[in-house]
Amino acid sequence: MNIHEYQAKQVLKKYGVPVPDGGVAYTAAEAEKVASGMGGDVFVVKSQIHAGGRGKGTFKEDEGKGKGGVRICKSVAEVKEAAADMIGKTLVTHQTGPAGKEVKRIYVEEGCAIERELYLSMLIDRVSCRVTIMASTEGGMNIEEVASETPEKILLQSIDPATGIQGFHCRKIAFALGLKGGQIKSCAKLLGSLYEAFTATDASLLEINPLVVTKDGDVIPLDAKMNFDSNAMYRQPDIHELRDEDEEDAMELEASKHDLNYIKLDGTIGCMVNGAGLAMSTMDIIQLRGGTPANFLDVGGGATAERVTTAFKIILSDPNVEGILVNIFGGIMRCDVIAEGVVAAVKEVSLGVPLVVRLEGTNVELGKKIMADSGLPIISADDLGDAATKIVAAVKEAA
């Protein structure tokens, strides 16, 4: 689960992380009020969408010729003008894709006298099963570029969960970032607070880019991005309330309500599979046979006929889908239950695209019989390779 920058800073502030003062606004008038209440003469107005690269992004309505989604303003009047120019427009960045995302709120933050820009993140390392801190002197840049061009400028520090973050971890990171004197103490305190926030909220990613050193020697996060483990939200009600469903894909949101794991892709062949590994293999072999997968959809190991019907509806809600491949290995899940679900779904949704079904496992012969006796145009396949070949051919023939 993702949240906005202003929400991430609110979360971090609860754990003692020093963040600049700021406030969220949904209209230009609200932005003006926020800036007026902050004082000062330098403000930063930031578009709030679930995507990075906002500063380098452009608004679709400006045809790529306008200002970006993050702007420095030197008066309250400029804040109001910038907010009016952002809210309601579609911001396109390298992470949103060409469709972009509509800006429905902005964040007004006090200006900061920056001396240096650094990079810092915390994430779960799946190999070591530990929280790992990533730090670099190259703040303000895409970390992917730094990793590709100058990997020696990235420090990785793994934290043992039995001990938590220790003083020597903090000093090692501070030295690697080139901090000196009081900056080291400031950095150590910050790292302790960040680690506490990360672990206490079941975060999966905390990225600060840039982490800045001010001219007063303070080390503070100028930006903040946080992702959380969706499976842990049952014990994080406060975090779950921060979810912005408007920022999520409508089909993925609908799938989550039915405990279906769905991710929309750019292809034309819809996939319904049980098991993440089998789903990945199915997408691979579709690609290998000359097709392109339209989605990742894992119905899980305990799918019912109703969930299969819902899965079909979600797949078909994508206008790019020109064919569907169902690939089920019946272990815990019985093939006859899947077959009943497929038949019910085809009847209910008035299927207008080719459908290939490959079943294997428990009650597979009964499942095949149910589909054969249905009288519906369901193409049966013997194995995964056969299924991929048949669906790709059927889509080409129907085109």
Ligand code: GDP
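Superpose the two forms; the largest set of C-alphas matching within 1.5 Å is the rigid core. Residue numbers count along the first chain shown, from 1. Only a predicted model underlies this, so the values are computations on that prediction, with no experimental measurement involved. Compared with the form predicted together with the named molecule:
For the chain modelled as two rigid parts, C-alpha superpositions between these two forms yield a turn of the smaller part by 8°.
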Given for the second form:
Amino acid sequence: MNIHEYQAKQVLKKYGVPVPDGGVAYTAAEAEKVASGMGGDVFVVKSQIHAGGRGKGTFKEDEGKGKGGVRICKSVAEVKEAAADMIGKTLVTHQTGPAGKEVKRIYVEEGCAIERELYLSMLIDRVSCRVTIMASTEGGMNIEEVASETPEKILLQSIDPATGIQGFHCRKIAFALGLKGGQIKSCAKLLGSLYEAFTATDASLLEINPLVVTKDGDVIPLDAKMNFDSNAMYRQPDIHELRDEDEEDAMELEASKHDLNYIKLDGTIGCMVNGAGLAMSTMDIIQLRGGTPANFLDVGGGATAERVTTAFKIILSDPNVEGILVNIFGGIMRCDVIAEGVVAAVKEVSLGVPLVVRLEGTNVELGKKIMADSGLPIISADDLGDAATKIVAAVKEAA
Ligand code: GDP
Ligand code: MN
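Moving on from the form predicted alone, please list the structure of the form predicted together with the named molecule.
After this comes the whole thing, all chains and molecules, with the earlier chain placed first.
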């Protein structure tokens, strides 16, 4: 689960991280109010969308000619103007894809005088089962680029969860970032707070890009991105409350409401499978037979008629879908029950694309008979390879 930058900063603040003052606004009038309440004479107005690269991004409505999604303003009037210009427009960055994301809220923050921009992140390293801290002097840039072009400029420090972050880790990171004197101490304090925030909130990623050294010598996060382990949200009600459903894919959201694991992809063959491993194999074999999967969809163990119907509706709402492959293993569920579910669902959704169904497991023959007797144009397949070959061929024929 993702949250907005301003929310991440509020979370970090709770754990003692020094973040600049600021406030969120949904309208230009609100932005004006926030800025006048803050005092100071330099403000930064930042588009709040769940994607990075906002500074260098451009708005669709400006056809690439206008200003970016992060603006420095020298007065309250400028803040109001910047907010009015950004809210309601669609920001396109290297992370949003060409469709971009509509800016519905902005963050007004006190400006700060930057001396140096650094990079700092924490993430879960699944191989070592530890939190890894990434630090680099190359802040404000795309870290993937730094990693591929100048990997020596990135320090990786793994933290054993049994000890947590220690003084020597912090000093090593502070030295790698080129910090001096009192900055080393404030960096150590900052790292301790960030690590505490990361572990206490079940975060999976915490990225500060840039972490800045100000002209006054302070070390503070100017940007903050946090992702959380969705499976931990049952014990993180405060974090879960920060979820912004507007930022999520509408169909993925609908699927999650029905406990279906659905991820939209770019291909043309919709997949409905029970079990994540089987779903992945199905996607692989479709690819192998020359097709492209339109989605990953795990309907889970209880593939009831109702869930199968919902799954069909979700798959069919993707205009790129030219065919559907249902691949279900009837272990706990019997194949005849699944077949009845598929038949009922197909009748309800009025299918306009070819459908291949491969069933295997308990009562498979009965299941196949139910589909054959239904009078519906369901193409039955015997095994995974057969199913993939048939759906790829059917889609080609229909085109
Ligand atoms: P991103 O482009 O989505 O990663 O958004 P950031 O929050 O990282 O902002 C982009 C850039 O704007 C930063 O790298 C900074 O260079 C600049 N920026 C952000 N806040 C301030 C500020 O308070 N003062 C100054 N001078 N620059 C800022
Ligand atoms: Mn950034």
